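Presented below, as structure tokens, is a lone chain in the form predicted on its own.
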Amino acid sequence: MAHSGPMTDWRKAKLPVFAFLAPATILYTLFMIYPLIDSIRLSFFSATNGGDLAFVGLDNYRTVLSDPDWSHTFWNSFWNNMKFFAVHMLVQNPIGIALAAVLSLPRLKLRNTYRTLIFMPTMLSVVIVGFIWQLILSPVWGVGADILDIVGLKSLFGPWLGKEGSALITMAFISVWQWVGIPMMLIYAALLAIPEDLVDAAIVDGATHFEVFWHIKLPLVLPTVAMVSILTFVGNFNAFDLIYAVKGALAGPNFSTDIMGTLFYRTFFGYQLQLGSPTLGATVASLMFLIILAGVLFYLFVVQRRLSRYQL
């Protein structure tokens, strides 16, 4: 009985914490965890002629990955997604780092204005972004040719969105233009957190701003760069809306802009002459989840550990 009072107080102290976390936990489980588990479960079933579900094990995965009618489409969308991700890694993130470095310069005037202007496209609707760039790049009434003519590069202009060889890269650059503000802001915040003493000491020793950034600031923000990279990976393999808004569900021309998100849409819901299949759609969604999970695990157990060792 002597210990009942403190034990009761301890439980009462823990109750508000649980009560605070419960709504978010319930909502996340209801709208994220349950749909994910149910999609994986559905991928092991197939619809019979009577409309019932029959357990087929891994047959749906064999169909998507190796059946001639499905495998070409799946692997085409997968490699297109990898190219889409590569453009973001090689263009978006380096530009984000460079912009963050410039904006962090102490003597830069109007930095808040520049930061706002660069970040503004991220707040625009993807449908609006897609429509604007379709108008700009249209070979009939677009202003893209006139803009290139100002700098003497009009001869390079072409129907980039209409060519199989350039449509996907063009879509990736449009996505980079819209979302480059995200890595810029994350890295900019990390740069501001670097102690000024380190920078001042390097400048006193005669280091230039570029040398300070390359040898001091960049190594200290590498964990943030790695986090931006994995967020880019997850975002790109969940991408759908921009491709759909500009090229439609068929991701033309000739599926050259088809990625995992558009493949899932057509497979699950059907499109034009293609009938939808919830079970095969769930299989594609499960494969997307496994690909993203593999990337996240690689980041957690390989990249993050090396960065932690570097910091130590």
Given for the second form:
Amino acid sequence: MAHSGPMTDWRKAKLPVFAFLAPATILYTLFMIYPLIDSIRLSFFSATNGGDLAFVGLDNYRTVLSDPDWSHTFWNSFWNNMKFFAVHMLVQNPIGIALAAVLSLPRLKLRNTYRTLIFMPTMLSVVIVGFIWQLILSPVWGVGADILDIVGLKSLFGPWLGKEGSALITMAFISVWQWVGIPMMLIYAALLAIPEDLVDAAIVDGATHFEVFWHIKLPLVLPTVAMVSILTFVGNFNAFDLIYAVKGALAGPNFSTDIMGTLFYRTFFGYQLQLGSPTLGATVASLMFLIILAGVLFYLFVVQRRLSRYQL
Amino acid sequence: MSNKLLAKGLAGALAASVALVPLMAQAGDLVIESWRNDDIDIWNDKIIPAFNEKHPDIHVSFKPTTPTEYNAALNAKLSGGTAGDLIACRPFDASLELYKQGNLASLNDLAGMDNFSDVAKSAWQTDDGSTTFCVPMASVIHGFIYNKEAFEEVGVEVPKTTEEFFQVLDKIKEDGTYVPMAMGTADQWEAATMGFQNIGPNHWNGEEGRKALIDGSQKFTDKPYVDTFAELARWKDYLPDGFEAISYPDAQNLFSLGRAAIYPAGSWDISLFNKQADFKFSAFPPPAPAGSDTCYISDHTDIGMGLNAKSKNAEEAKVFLEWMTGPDFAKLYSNALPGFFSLSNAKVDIEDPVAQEFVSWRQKCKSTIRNSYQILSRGTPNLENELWNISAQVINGTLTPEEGAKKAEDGLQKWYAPHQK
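Given the form predicted on its own above, what does the protein look like in the form predicted in complex with the partner chain?
So here's everything in the complex, that chain up top.
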């Protein structure tokens, strides 16, 4: 190894390094890597009539991707997932950035109160969030219609959670409402790390707050924004709980809110009279893994490399 | 005490306690798995104490899971070897599969099984009827619960035929005080269970049609099924505004708050309404199409109790199951849970008036069970789940009755040989 300086002590340090890494490595391997690989292994098997597993190669993948019933459901849930992700990227993250920018304004009062209030929903249980929003939007009891009435827009109110056209978007907005605190906090932290003198210099040169944000702060926090995006991507493609809590595993109406997480649940565990199939479930899980992997790799090799980082 | 000694002592105590735990748990400790989490108080306050009066040495605990998660949780527990000794059985295929996998023990030689009719046992038997693996507990009956005071106010009578039914709905709608019918399609299952399976037997002649679907001599695209969907589609105009987003509890509340006149019901709703509604309510059976001389009701064998084949307390569990076959349990259960009707041959006096009304239909009408439960939900797509989706869509108006019927038939044709001819 061509290291110099402190790294020459590498050989001496070997034992402690391994000792410190070992617990995390062992736990991670045992509870993350092994189940992942085992689940991929399971996806190559199929249960026979006697209940034993028989190796079937890529048959399960062929079923999920080309059997008309399965492929329709799978791609439907995939596209729903894409829409779910798109709403988060177009709504949650810009709002998160805007909120962070406002919070970091030097003369803002009650900063901590706003921050806590906006961050609060992320700490609520998804089940509660789903329940609250179902109540708010309920056409029978909901305050949603009354609030719209106050601003004279009651005619716009509809059973949004029950219509095929609007259910998924509504669910995505509920999720945005809950999670917008996370990008806000991360970007806020990055904004705080920007040295005061950079901003001061720009103000002295006559820039407005908006120009300072657009030309100085935003480019400096772009790496954080990119990281938030990839977190959003992974989170959205693993999403399951909110949809399950509000719409159940059949993700109605007519599967319009079905995402890959609910599809996986239905396949693996079964639902009502439908019996679960662990092997097909593992196949869906593996496909989810591959899709998420592809997204992360795209981020690492295409997006991450083009981001310029400025030395502050 | 030196540290070493202390450590040894602690380790010893730990080992002893670990070794003792299974022993302590084994002394006749029975665990019941069930999806009826609503019933936990009744089991703890009434049923288990009644059992313990006769068998004080057997300790029983009721550990339910939420209904939609029950099958998944139970399968996981069974394969992990942590499932309870007694297992509440869903009717037909879900339990049959458990028996085939060796998770449920045969109960053929359990004393008291002859207290049940063949029909009662049919939901928990192998296809050839040779082995029964769960004690039949109860059935639920479908019909319509109505607000008596609302009917008086509006001036309508209980409808006998389908046309009368819609006339009643029209009148209530005209009057405007009440939502004519409280139901939503948000959870999808109500549309199929309280809608399709409730009014359908009158169209497909109960058991006759159900068996004809199984042997393939009838198809979903035939008249009885299209007619059922067509009748269902007419409900749309009488449901509350925004019914597409109204969930099952919403509909229950609408009715129990006195804001709706009619509620498409399962008899299990009675106990909730008894607690919450402060007006008089009763029930009527699904009105039959004009001109038909026989009425049919869905009297669905819904719940049984089986024995975990790997139970360590099989002897005690059998004692409990045997007690469940007797008249005491039948009486206790039917009255503790009005709307769950014992399947036992023993004569049970039901005290609740609405439950009495429901069960009286057994004398007038012919009973059948939900047509998607036996055999027809064995494949993918699963007919029961399909019917949820299709019935909800037919009511929402996103599928016509004909399209709905075709979708159900197409799904069945994919995997069920008798329908592929």
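Rigid core: the largest C-alpha set superposing within 1.5 Å between the two forms. Residue numbers count along the first chain shown, from 1. Quick caveat, the model's predicted, so the values are computed rather than measured.
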Legend entry - C-alpha of Leu21 moved at least 2 Å between the two forms on rigid core: yes
